[in-house]
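First comes one chain, alone, set out as structure tokens in the form predicted alone.
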Amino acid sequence: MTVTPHTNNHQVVLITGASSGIGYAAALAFAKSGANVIATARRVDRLASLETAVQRLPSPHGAIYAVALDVRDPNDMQLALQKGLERFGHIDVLVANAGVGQRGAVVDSDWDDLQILLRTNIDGVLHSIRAVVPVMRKQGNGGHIIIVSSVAANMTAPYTACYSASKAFVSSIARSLRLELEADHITVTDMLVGRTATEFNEKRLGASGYAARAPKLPVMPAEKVGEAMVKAVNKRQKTVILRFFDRLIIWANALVPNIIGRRALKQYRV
């Protein structure tokens, strides 16, 4: 893979899962900040919509280059990265965002659903990191990786156990990777995101429907998460928790996990 030294001052950001939700909002936020964005996802039609949205941002703004990508395929990841490098010459930031949700009992869930979940949420993050880090090292001027996790990462979560476990995995990777890449001056941010207004729940794999008495939890706009990512890069933040409410959830998961787990048990109907 050819790596070209920086030819301009524009930051280049590669975002996975950029066709909707948090990834879409992140692409707009980085482009608005002046960064050039390599936006990747499987849904090409949604990427075209994102390109239009970036072009309509008030000037000056960064450029966007959309590339079709399935993060579950490491060869796909390498090809998308090469296309991005050919377009912009370098890469400064990776936002490992692509992910799916899943609901259902561990034993009874459809195995195909669990395969999609684990290959997307875990393999996809690993493929992204393993593709981008060697390029950042060759460039020799550091970089930044944002791994999108969840406040559910440390949660006792009956009927969403596999999803929570996948986020626990990537948060653990973020903490360890941060030390592994310290000598390369590559910052790693573990972004623990709470409930966000996206189509995530509607697209979730497995059993559907909440129990009638499910609690009404506060929901934040995806734009808030995208803007927080730009801030995390600018300030080289290591861990990001966006709201005090989300911090309370994480504390409760750590201090009274059984209580949280039993509340979750009542929440879901499967």
Ligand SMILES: NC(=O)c1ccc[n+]([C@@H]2O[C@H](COP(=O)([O-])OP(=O)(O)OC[C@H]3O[C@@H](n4cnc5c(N)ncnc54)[C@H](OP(=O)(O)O)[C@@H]3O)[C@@H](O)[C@H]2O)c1
The other form holds:
Amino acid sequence: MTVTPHTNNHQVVLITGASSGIGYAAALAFAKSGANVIATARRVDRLASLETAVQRLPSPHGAIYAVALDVRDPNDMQLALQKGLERFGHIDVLVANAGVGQRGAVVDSDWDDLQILLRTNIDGVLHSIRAVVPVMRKQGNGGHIIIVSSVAANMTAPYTACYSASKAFVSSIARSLRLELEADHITVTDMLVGRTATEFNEKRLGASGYAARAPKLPVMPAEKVGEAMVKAVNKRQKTVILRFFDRLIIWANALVPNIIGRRALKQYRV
Ligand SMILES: NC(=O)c1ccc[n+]([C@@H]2O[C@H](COP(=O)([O-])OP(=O)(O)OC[C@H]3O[C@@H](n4cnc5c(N)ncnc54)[C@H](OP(=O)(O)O)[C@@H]3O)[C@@H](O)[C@H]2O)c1
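Rather than the form predicted alone that you just supplied, could I have the structure of the form predicted in complex with the ligand?
To see the whole picture, the full complex is given below, headed by that same chain.
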């Protein structure tokens, strides 16, 4: 990866988990909108493909800078941000997107899987926020943080309970952080994403067999989520739910959580 200083007044967006799925689509959408993107993940070969895809966008488009990063490591996070700042000079938007799925009973799941889930979906989001906000504050121009949560946050979700709880955690953080950062003019978006066509399901940790009777839910393309992120920043949206179907899921969980939970219990039981 060549590093040439590229500082200008373009919006600069740091995205975690940009090597595939929603993060990859978000990187393309922000670059298309003219933003400069710091694209981070562990798989550098995938990030290189993303760099090529951005360079092939019709001009004008923003620049891309790929940086290897494991979100579970706070030092890695600081280093990636530092490299991004050296390249682009400032930071305006964080998309805290990197995440993994996990399926399995709370008690019987492999502890190593649960550690990866919690360290990635919870620690990873906190590390990115705690790295970026002090820089945004110092810059004094406000900023925007998009936290990628799920319609599964707050769901009664037997056999995907730890994943759902990890998303409930980040949604809760989003709501409180929004008030903590109000005085700094930093907007926080809680992005409640529904089923999206990505590698997410096939890479899910834990008992894949539990999905055998899972319902076929409507799936949206990752590009739709990426474009919604650009809109969320432009319109300073606080909560984003992309589809009516996703809204229905959230309402049903709020109104009749036990009915939803019992359905999931039947579908996911081994
Ligand atoms: N797909 C869905 O239906 C859906 C629904 C609701 C919410 N979401 C959320 O959307 C987000 C993105 O998921 P996706 O669907 O796009 O799945 P994906 O294609 O599997 O993407 C996950 C991304 O996270 C990165 N990642 C995982 N562990 C990491 C680590 N330790 N350090 C750095 N990066 C890491 C992966 O990159 P590397 O492996 O290269 O590091 C990859 O770029 C997740 O937070 C997920 O919970 C997805």
